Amino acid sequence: MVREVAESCVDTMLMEMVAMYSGRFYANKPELAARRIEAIGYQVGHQLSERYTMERPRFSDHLEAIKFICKDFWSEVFKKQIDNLKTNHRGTFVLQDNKFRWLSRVSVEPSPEKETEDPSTPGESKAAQAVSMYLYFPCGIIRGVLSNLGIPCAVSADISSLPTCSFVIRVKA
């Protein structure tokens, strides 16, 4: 029997986990809620890692398991695989969606000075900081499968613009 999670209860359960720790828990304290949700995440990477690898054999290399994120694990998740993955053979990888369902809803108000202006404005960095809320969740998640590999690792995302994203994977030596 597979057991599922409709995908309004995920986005609705990532909305209000981004809400209650950036704006409530840790309100003063962006950082703060950015390791939390990252830990959370990579919690739940951990875990489906196990149910998604019980009946594979053990990975022989890095870009084995990389591949099977872009295409076994995002399929199984998100209902498609990874748009892109580019590698320099020396230990990065950058996964590419090209509409990250997280942030398929997503929307940024623009700045109310003139387009003009210097895009490091306070408001600019306001509106990235909120969206990047949204992208530690994930990055813990790929960071905790990973770990659950024998792959230890950094996970950063990065918007190129909305809703693609990238995530660039650093493995440890």
Contents of the next structure:
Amino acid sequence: MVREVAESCVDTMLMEMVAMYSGRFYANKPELAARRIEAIGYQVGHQLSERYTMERPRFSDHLEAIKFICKDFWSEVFKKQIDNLKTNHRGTFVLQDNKFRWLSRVSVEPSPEKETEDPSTPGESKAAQAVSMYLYFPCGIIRGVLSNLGIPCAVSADISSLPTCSFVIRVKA
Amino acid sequence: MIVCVAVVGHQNNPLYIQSFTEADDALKLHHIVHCSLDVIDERVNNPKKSGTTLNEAFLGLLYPTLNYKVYGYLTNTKVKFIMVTTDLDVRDTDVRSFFRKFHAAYVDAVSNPFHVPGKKITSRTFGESVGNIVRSYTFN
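Next, report the structure of the form predicted in complex with the partner chain; the form predicted on its own has already been given.
Okay, now the whole complex, with that chain kicking things off.
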């Protein structure tokens, strides 16, 4: 049984969700909005993992579960695999996607105060903050999948240059 | 025939248990299911005994009793499925395909956005589909 959802619908939903939570429900509390969006992602990941792990043998260690996310899970959700996986073998994994689908249509407006080339200008950090709001949902998804597989963890994301995006997974001991 | 099926969560919390007998033996069947949890734990923590079936979801025959055979299945998400049957001559392939269908029904039930993870499954659709799967399997 394969059911597909139009990509534009998912994009719109993500945009609206972020707009609702950070613009209306919790307009002055970005941390709270982020937490709520992450929680929605958590539930989505929790339920998706149930379906996508159905036909496979149980994972014997953390790395196998992470590899499952990089390959099979990412292909199911984003139709591509994670491009680069790094680990320090001590519970931290970095998953890099060179063209993250949910950021592929995001562009950052060049800030008006162009004369200062300092990357920490208020305009740019504001833009980065706006983009990072869209990453709480996928972070929550990853955390939901892993915790349903019995791996409690914390997931954060960072963007260096759009649309490259890396997710940092820290497994809780 | 299958007399009892159960779904047990990862903290050994019951998610769904249903017996399919006319007689008033629900308590006995629940007891059998309860006992099988220890057997599953043992199987999973000492995988050497099970040999080639390492890490497969299907755990095979957990233990036979005088009148019943108890089979188990453990998913990746540490959810246990337990099935109690009165048929003593059962082929593993049939049980495997039973569990696969049972698992699919479970996944459909928990994918419902209104289902709260870790809570008992109250969906009537799930109950009906499990009933249909159970009735379609008489291992003889």
